[in-house]
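Just the one chain here, laid out as structure tokens, in the form predicted alone.
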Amino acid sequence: MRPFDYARPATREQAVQLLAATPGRAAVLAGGSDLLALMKDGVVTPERLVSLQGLQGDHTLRFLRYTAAAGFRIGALTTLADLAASEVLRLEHPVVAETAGRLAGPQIRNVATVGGNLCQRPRCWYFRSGFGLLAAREGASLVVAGDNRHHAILGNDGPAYFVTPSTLAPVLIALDAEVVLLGPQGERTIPLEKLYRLPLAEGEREHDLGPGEILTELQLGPAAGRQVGTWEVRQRETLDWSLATAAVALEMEDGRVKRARVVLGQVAPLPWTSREAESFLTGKTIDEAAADEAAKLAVQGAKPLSKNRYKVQLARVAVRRALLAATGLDREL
């Protein structure tokens, strides 16, 4: 690991100033479960780490607050274990708490943070081996011609072929969560969905964070009667990365879908919202046939690479099972 400066500011503004002072050469240290591994492998080499663990008083980023009117405000340093253990979150948004409780293992959940999970870097083995986020040499993608078993099947027209790693993001996007970002120009709030973007050139990031900007807070509204379901496909049941996930949130009226959100994870370089499946479900009653058709529509634009065609079927099954889980039909099968 290369030498680096370590800063432990006491306020959010100090953290932003320290990051902005050396743009591109400083990194935020939250739980560190991902960043430190990247540094040890030489994938990223920041000259300065700015720790958020020392923020004091009103500046702390580890909190989980709830009001019936506004829902949840969750600090970026809140751990995944905090989410999984929150009784009020389990009552209002049980699927979110359950998803957090399935991630990694207890040792990691006790240090990994909400902000870190949403902003973690891709697990792509080309990126993790130092070939860059877009993994290209002499204008040609190493992924397309190489081992692409775990790469994108949607949104993969290039040059990005990695998959977004956060399992928490799809369900939060399905629930219309927002994030608060703080930077040198002040604070802004955006839909979580807008945090992710497709990098088009090496040096661009997959997160819409400006120089010196940090994610400070997640905002999650009340459940408001939505029916929510998720499904996750792994090779192993625990301590493994997802191969495909799906999250569904349905607003119902008189037994029919008034509004639907269908979001897939681990199949595209960003959490993938299927507008086709959402449009199809609107106005429908949910049964097995409707779930099957929505699942097919969710992957109809897939463009599998040479070694990952299997992910099309996994994603289709994940959407179908998430829909059945959301409506309780899975218990009748």
Given for the second form:
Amino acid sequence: MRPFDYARPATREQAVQLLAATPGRAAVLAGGSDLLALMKDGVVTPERLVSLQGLQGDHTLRFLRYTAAAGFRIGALTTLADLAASEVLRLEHPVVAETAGRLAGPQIRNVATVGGNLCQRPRCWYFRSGFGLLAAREGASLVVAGDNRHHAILGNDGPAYFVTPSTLAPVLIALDAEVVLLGPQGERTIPLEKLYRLPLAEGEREHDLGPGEILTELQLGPAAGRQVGTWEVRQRETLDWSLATAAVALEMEDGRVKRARVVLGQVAPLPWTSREAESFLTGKTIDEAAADEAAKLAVQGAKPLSKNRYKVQLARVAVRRALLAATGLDREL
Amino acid sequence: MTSRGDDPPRGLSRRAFLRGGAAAGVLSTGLLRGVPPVEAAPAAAPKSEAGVPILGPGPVAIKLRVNGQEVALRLEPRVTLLDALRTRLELTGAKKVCDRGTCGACTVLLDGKAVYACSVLALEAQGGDVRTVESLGSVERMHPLQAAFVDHDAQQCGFCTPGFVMAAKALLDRNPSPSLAEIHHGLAGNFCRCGTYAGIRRAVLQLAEAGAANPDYAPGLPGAPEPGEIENPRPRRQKNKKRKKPRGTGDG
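Show the other one: the form predicted together with the partner chain, since we just had the form predicted alone.
Up next: the whole complex, starting with the chain shown before.
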């Protein structure tokens, strides 16, 4: 790891000031499980770390508050273990708590934070080996020509071919979660979905975070009767990253879908909302045939690269099973 | 294990032997043994921005609480808790294997929770209670968990063992009688490349079945002895007597 200087502000405003004073050269330290690995490999080389672990009193970002009317306000420094252990979250959004409790392993969940999970960098091995987020040489993508078995099958018209790494993001987006960002210009609240964007040039980030801006809070409304399901495909049972995930949330009325959210993870450079599947499902009664058709539509536009055709099938199955899980049909089969 | 010609002299650990041979004349062993003294601190001009002190990139004074002892060190901010434990405090039980938070060999307890010491900056562990495998027991007086690992042959090369023991400790402290599925989930952050998982699960399950009923292992109960004060409940098997050091939990 290269040398850096370290600051531990007590207030959120100090944290933002410290980050904004050295734009592009400072990094936010939360749990550290992703950042320190990136720094050891020289993929990122910040000159300053601003730790958020010293925020005091009202400025702390480790909290989980719930009201029946507004739902959850979850501080960005709340750990994944906190989420998995929260009784109220388990009652209201069991799928979110289960997803958090299934990620990585216990040692990671004990330090990894909600904000860090949402802002972690892609696992793309070209990026992690120092070839840059877009991994291009002389205008051509190394990913397209090389080993792309873990890369994008959707949203991969270039120049980005990596996949979004967070397993929490798809289910939170399906539940219409929002995030609060604090920067030198003040606070803004945006849908979590809008936090992610396609970088178009090397040096651009895959998150909509301005200079000095930090993610402070996740807001998640009450379940409000929505039927929620996820499915995750991994190579190994534990301590592994997903190959494909799908999350669905269905608002039902008289046995029919009033509004559907279908979001896939690890298949595109951003959490991938399938408008095709969502509009197909609207007005339908969910049965196996409808789940099959929605799943087919979700991957209809997939453009697999040379070595990742298998992911089309994984993504299709993930959507189908997430739908069956959401509606309880998986238990009847 | 039979005696080999290249064994270090009797009564000397391999680590001490290697250090004595390689480092004599270069480093004073006094500096390396035990808790090092606080190094003389050149008074660096204190920097601050936005009213916040800026530390580093050079060495800064830090205080850690490790195995119940306060220690003062001077470290660069980039030093991980694992490197501080291993290279500055001579606590080499936690192992440095992947150094990327994916193998579990460096597992220690921070405020009672299992963490990867390689993925926590030493600076960030200040104010916390750090427990390493050295806090559990000694060769002569093993913690029941360590004894169970021996009984169930839960190690082969032994390099992952301290990490597994600490991960199991964290699990049992929170849940004294976990099911096999809970053991599987609780130890999911540790890898054993020799594949001794079955023995490890049996060892933890033995304690789990004893659960809170076992007076030797009832964390948090009034009157429960401190780890390390517990006599090994099982006498060591005869064949182990030949070993100079037990396999597994000692020096890697």
